[in-house]
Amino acid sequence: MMLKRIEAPTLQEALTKVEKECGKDALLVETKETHRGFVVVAQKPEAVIPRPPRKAKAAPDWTPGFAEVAARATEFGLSQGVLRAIEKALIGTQLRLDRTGDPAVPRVASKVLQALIKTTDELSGERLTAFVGPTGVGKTTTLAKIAANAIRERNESVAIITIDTYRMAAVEQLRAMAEMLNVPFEVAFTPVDLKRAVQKHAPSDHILIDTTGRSPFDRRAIEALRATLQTCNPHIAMCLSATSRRLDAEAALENFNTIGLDSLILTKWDETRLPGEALSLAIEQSLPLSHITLGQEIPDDIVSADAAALAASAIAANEQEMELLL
């Protein structure tokens, strides 16, 4: 960045000698007035070097007959690798794949893709669950969700641990919470702690354990985190945001999975556009989906993952369609 400095007996001078010397468009960094006038600083702009254009991606080659298809889950969000996973299983069948137009196809590749994405509903009967994940994914609201519909559709008991000493406004947050669904309540700040609140309440349906969110890339955190629930061995659920930049993700389910997953929890499905990508990971994974969260509402916005309705939002161009997906 190259500057200039001018000086002149008056302002108009100096700016004379800026346009002289430095152009029309050059930039004013400092104007200043001194005892013999006036001092400019000025800057020449910058010479903008043109970029190169981007090349752009080559479209994947697909079927005639499947790239329709490929088209509006792509919209959706599932990856490339995903979507030659299905057209590969419907290439085995009797669809006519050359040719466009086979009303047939969505439905069968939405009932594949049912097949690949794997659901649980073990966190319902789980004992003992922590639920982990990056900073802000909704860990704690979750939590609050999965206790609050044990309580109103199951009618069991439910305790709360925290062990998210990190933030003490999330302490009271969540103990706000657990005044409010009526249940106990409990702080641990070391893993003995821990394991004593947990033998604490070991007569209840389910023990729910928030853990502080922490950054995918510390390793440190993650691993004293591993270490600390190591001494109640919990179900891990791990909360994923479907906002999550692809690369995002995938870093934090290959750091967190060091503490051994065994669900995971996409949230904030309703803030994206492209909730595929966070679904995609999870079937490339091999990540059994628990539940699904649209939005702060506690206990009503959550609902159990439902691979039939999940694979139908991938490949349903319109709500009729979707009907006879479903």
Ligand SMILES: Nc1nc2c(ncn2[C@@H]2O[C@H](COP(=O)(O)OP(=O)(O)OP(=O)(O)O)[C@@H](O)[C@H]2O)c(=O)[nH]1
The other form holds:
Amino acid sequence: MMLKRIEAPTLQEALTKVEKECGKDALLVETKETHRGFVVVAQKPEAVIPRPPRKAKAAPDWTPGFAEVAARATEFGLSQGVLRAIEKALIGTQLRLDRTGDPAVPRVASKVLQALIKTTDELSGERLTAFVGPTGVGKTTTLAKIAANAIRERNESVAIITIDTYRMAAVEQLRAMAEMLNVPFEVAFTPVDLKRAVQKHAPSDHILIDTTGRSPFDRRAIEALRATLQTCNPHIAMCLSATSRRLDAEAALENFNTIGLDSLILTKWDETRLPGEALSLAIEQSLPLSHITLGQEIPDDIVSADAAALAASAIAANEQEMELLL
Ligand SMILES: Nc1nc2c(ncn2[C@@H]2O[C@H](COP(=O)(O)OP(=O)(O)OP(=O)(O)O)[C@@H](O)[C@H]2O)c(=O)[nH]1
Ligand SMILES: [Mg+2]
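Mind sharing the form predicted together with the ligand? What's above is the form predicted alone.
Entire complex below, previous chain first.
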């Protein structure tokens, strides 16, 4: 705040000074009498940060039979757009939506949501995958989890390549992980290096490529990433933090999609109370989800995206309730 302290022997003189120094519309923050006269603390009007007008959020007018499901799913973060799509699908059925209390509504709503969530297990069959996304979303950690699980669960061979040479610490972070997993590790500084490294490890079941985190608004960096990855044409797995604000997540998906996204991994699911926001975005953008990551532990804190389980957690308050409904 730009405050000005003005002192004068009389209040009138102080106010005249305020007007002269801060203008006619100055705000008087404080006026007090002292043993020497008056002190006025004033604020220049242009220093006042205008508050955006608060838009009253209209309560969505759900059909009575759907309102309870909608309220619960909204608490999970599911968007109005997705909820409208579910409601629309229910209106076409024989369910009674004109009154509350039909126990079939959450069950059918969950099934509809399940159908809306596209999932893919392509990554487990993919030979060459690059992990892209904004800074710090968990690309490197997720890559390590996926590598470890391919080795542990399917006894497959993995090679790791990083093109994240932007920070040396990032190279060392991944080198340490590769050593821990006992898999070959390559650093590619140029597109030619990348091509060579991919050729060298062609016999591996999986080649996982780590990339530099980029601001979704740094179009040049994203374009450079696209051009580099084009040399080997990998499956592009986008990592998006489930904690991202909706508008930012939307921008991230839109801008990274210039690379051509094949699948989505929602990370940091454990760090948000509204995971439905990111889930809704995946649905709205028709991006298939491959994994959800739930913590920092490598390799345990990752699960394959399961549409039925995701829908159940979005619609039903708890599993017990879901069991009763099924
Ligand atoms: N709570 C939580 N933390 C995670 C998860 N995934 C990654 N992290 C943490 O997020 C931080 C950043 O992870 P990184 O894997 O380095 O992220 P990155 O996207 O590779 O980061 P840059 O390469 O710098 O862009 C680390 O502290 C990870 O342990 C997750 O699912 N949940
Ligand atoms: Mg990284």
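By rigid core we mean the largest C-alpha set that fits within 1.5 Å across both forms. Residue numbers count along the first chain shown, from 1. Owing to the predicted nature of the structure, the values given are computational and were not obtained by experimental measurement.
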My question is whether residue 18 is one of the residues whose C-alpha shifts by 2 Å or more between these two forms, given a fit on the rigid core.
yes
